[in-house]
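Next up: a single chain in structure tokens, the form predicted on its own.
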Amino acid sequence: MTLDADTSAVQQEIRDESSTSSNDHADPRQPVGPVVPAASAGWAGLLGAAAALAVGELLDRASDQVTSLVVAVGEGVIDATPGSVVARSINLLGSLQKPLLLTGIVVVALLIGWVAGIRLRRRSVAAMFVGFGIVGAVASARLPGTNVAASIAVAALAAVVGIVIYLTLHHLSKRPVNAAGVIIPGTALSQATDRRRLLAFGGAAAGTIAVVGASRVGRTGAGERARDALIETASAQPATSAPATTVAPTAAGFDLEGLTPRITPISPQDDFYLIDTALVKPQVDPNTWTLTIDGMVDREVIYTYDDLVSRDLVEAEVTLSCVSNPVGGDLVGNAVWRGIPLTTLLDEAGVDPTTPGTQIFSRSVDGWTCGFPTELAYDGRTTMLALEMNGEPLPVDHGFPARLVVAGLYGYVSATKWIERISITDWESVDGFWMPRGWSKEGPIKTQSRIDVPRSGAQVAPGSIAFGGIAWSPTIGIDTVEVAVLASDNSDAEPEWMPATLGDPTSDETWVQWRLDWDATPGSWIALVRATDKSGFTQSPIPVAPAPDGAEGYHAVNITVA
């Protein structure tokens, strides 16, 4: 049986004694010291680490002033990760990147506990837990909205619990060993008693950890409860303002299976893309939330949620896109937004677009920041403090209770979710979250197009088939969409572009659906799409990566006609 470091120490002492006195011979039947089998030591370290993490999860659930230690460390990892790495992870994993990061942190912590339990002495393992506690305290205390003292207390308690679980399991796992390093069997009664004690304590610890971990699944936060209450209240009372516009899911004549709907649904299944830096979506209680407008203004103003929802709200259909969206990607969505024109609020603060304040700089409750030129709020595009999305209060994932929506700008420079502050600043004086990570300071959405049907790799029958998809150039609008179909064995040939039929967009701030019917003949084909916006700009065929200011190139799909 493999033994831990304590066994090695005992054997070394036996060898040392043997070398100093040839007349001294240890009786192999007599115990020379207790040891812990390696597997038991590993489990002690792993369960200790799990218990420490579980304490952080439990107290995070109990109080809004502390943050899960796993989440806190994850936020630190995100802040320290270069922008190029984040961009690659978004392209590769999409919305799965954050759950995988959190899972990875937990797995690594448990593995470290396992290995430390086997390889290190008890004091070293205890010191490791203290070190983990310090890392957790620093990571948690630095997050906006957390109580520093509470964060330190939680990390300290987690470390203590981890040490206690580890030492207790380590003690219960001790077995006597003889001079040859072999565990000496005890009586059947003592073995059974020791095994029951170990299994009882270890099972109780593991069960408690599992229950605490499972308690986070399906958890309803303060923001979600408040949003549900708003929906319930609204459904029980007559409407006090005009309802959100009902928009048909597809434009007339485009009843094409697989085509992206005109409005991206948020219920029952949320198809609108979710890309942000929040590992756990902020749960903001609208009863205590406020929005502050300050900086280079005539007067600082503070709004409550009730102040805002009691106003006459405006509505606009706007397409938003993530700068990390690759050519043909799905990090783009179109929704009906309802809220207050940003210029209305800026005017109330006395903002003059001709003053030295040249940047509208916004901050989320979780500390995320971004900024865009002040002049863009006054050039006629939709620039809104949105409170509703597709006729419902903003979902928590999309920024409840309020967020910014700015037509024509990528989200990383404009679309602040869970917003709490808007400051008017100089353009050069402060940069948003993504600028130090290598992304462009300005982020106008580039003209793009996508083929939705048929999907790449599809096999279709000869005859008339329909290509369909979407194209967008918010604030400029789409003028034409063209499709070219090339034989796979002649893909370098000059494309012969065929004009597609366009749908009827609500405005130039939304995407437009398109369709082209093609007479398919047997063979392998590559279909390309390109769009020309109303300024006369046509997409370039040259591929450009998303960083630092958006992807470029033609979207292509491969199909087989057989």
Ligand SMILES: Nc1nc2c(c(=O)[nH]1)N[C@H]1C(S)=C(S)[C@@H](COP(=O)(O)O)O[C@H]1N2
The other form holds:
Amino acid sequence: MTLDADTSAVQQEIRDESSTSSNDHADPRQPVGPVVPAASAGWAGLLGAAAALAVGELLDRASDQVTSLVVAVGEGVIDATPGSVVARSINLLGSLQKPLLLTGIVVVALLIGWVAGIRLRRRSVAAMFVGFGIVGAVASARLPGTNVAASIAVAALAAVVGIVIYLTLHHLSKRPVNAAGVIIPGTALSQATDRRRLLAFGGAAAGTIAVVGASRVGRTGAGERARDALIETASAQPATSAPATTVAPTAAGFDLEGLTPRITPISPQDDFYLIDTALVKPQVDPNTWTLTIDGMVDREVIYTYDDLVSRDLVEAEVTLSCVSNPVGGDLVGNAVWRGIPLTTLLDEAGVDPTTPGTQIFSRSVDGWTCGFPTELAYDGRTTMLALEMNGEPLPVDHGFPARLVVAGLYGYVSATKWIERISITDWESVDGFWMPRGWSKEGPIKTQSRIDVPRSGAQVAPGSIAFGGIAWSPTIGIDTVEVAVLASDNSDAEPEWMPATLGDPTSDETWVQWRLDWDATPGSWIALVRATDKSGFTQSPIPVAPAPDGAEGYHAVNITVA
Ligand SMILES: Nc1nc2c(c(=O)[nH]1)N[C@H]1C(S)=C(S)[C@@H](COP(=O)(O)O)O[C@H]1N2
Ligand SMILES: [Mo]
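The structure above corresponds to the form predicted on its own; please provide the structure of the form predicted together with this ligand.
Zooming out: every chain and molecule, the one shown earlier first.
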């Protein structure tokens, strides 16, 4: 047998020190060569991989032009995944999707390091780190905003550090074995010194990696800090502009336990749904950020945050919804937005709204894009470059420092967060992020309604109970909401629709709360809701999936009265 220190065959034959030697002729205390125990080789590979990833995390902070290798690979995974799967996983996993993906990438990288450390020769492990480096460099360089040379440099450094940590740990883990491949206890090869060095070096490496990893998790970015500073200055100074409207959270008579509040709170806890493709929310420093308006304009204009925030801001309560919201889902929110009417800025750039067949195409700092027909910005609906949400600077998650809000359009065609460019282009020449992924080019929000109380599956006592929920059809407005209750064992019966009482929305651009009191008699029931908008359109019972242009169908809940 060979005693190549790197072959797994040898390592697997290393037995416990007390086991009997299969070779009775050789002196069991005579060292014939060093080997690395399998577990040590595994740890060397794993820590090498961890060190490589840590380099990426550490340098991510150094410049805007480089990015975390883990995040870069995650973005690559998302981009390589069919849009329908991305959309479905957003639905299924919600905001857990991204931490899960990033954690998955780290775990897989560490596992590969561990297995390679055990199974492969040293040279192959080193080659594998180089391979990882190439993947990381490509993943990072292709992202918008990163610099190719910097991406290559970061990935190369990560690979080199990984290899050095791996080789050093591997070397320090060498143990003397006898001819039978059994580790000789307490013998030469300065074992004690090597073990101490191994512990010191391995401990230092693991500690550094842990510190880098931990500091990454709890870190606040430039956007978060700038936003905090804005809030602090605002609270230190007497209000110069009118405070954001304080809207009663619930319309009179609608304080039902479990009913969606009229305004979706964003603090202290953010209840407003979050949808975007960003693995890590862009951290935009408003002091260096600019917004450019270009394309089919008379003059290109570039705004700074100060230019924008020092203007007279307008305010509007607008309901925003995601096209992937399923019937009864919660990818819908209502907020008070403050900002600048988009048409004001378009006028300054000299946009001609009468040019047919054009779109307002916008791009975020992280390269996400969308577009909607130019004429919609001029038809009277709220179309705003929003800087504030519910009286606060936009939260980082919702697009700080600025985003678009267009009443009546799904977010995927209109609501660009972390916006940095608005281009007026013709309608045909360019498509937004979600179009090639199976979603329709135009995205008007469909009329929808939802039952919030009672929750499906609830048990209630006989007597008067209240149904409550919300309905929306921005910018058309809700005319009526009706509820029907069917016996569970006769759910095909013709529904008898009962008109609900509506709260009073501030405008047709927001959802409206509704309520219906019903005399509950014992049994198993299915309650349905449907809305009719002010154009006279009534929701259809036929279920339609969210893709490509929004879900349809009645929301239903099951209740038991006992
Ligand atoms: N930069 C950027 N803006 C974006 C998106 C995105 O992925 N990236 N997603 C859009 C979609 S699909 C929706 S539904 C809304 C959601 O906005 P919210 O997360 O503030 O609720 O943002 C829109 N703006
Ligand atoms: Mo969306």
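All values derive from a computational prediction rather than experimental measurement. Numbering follows the first chain given and starts at 1. Rigid core (definition): largest C-alpha set, two forms, superposition within 1.5 Å.
Put the two forms on the same core and the Cα of Pro505 is off by less than 2 Å between these two forms. A movement of the C-alpha atom of Gly42 reaching 2 angstroms or beyond is seen between these two forms when the two forms are aligned on their rigid core.
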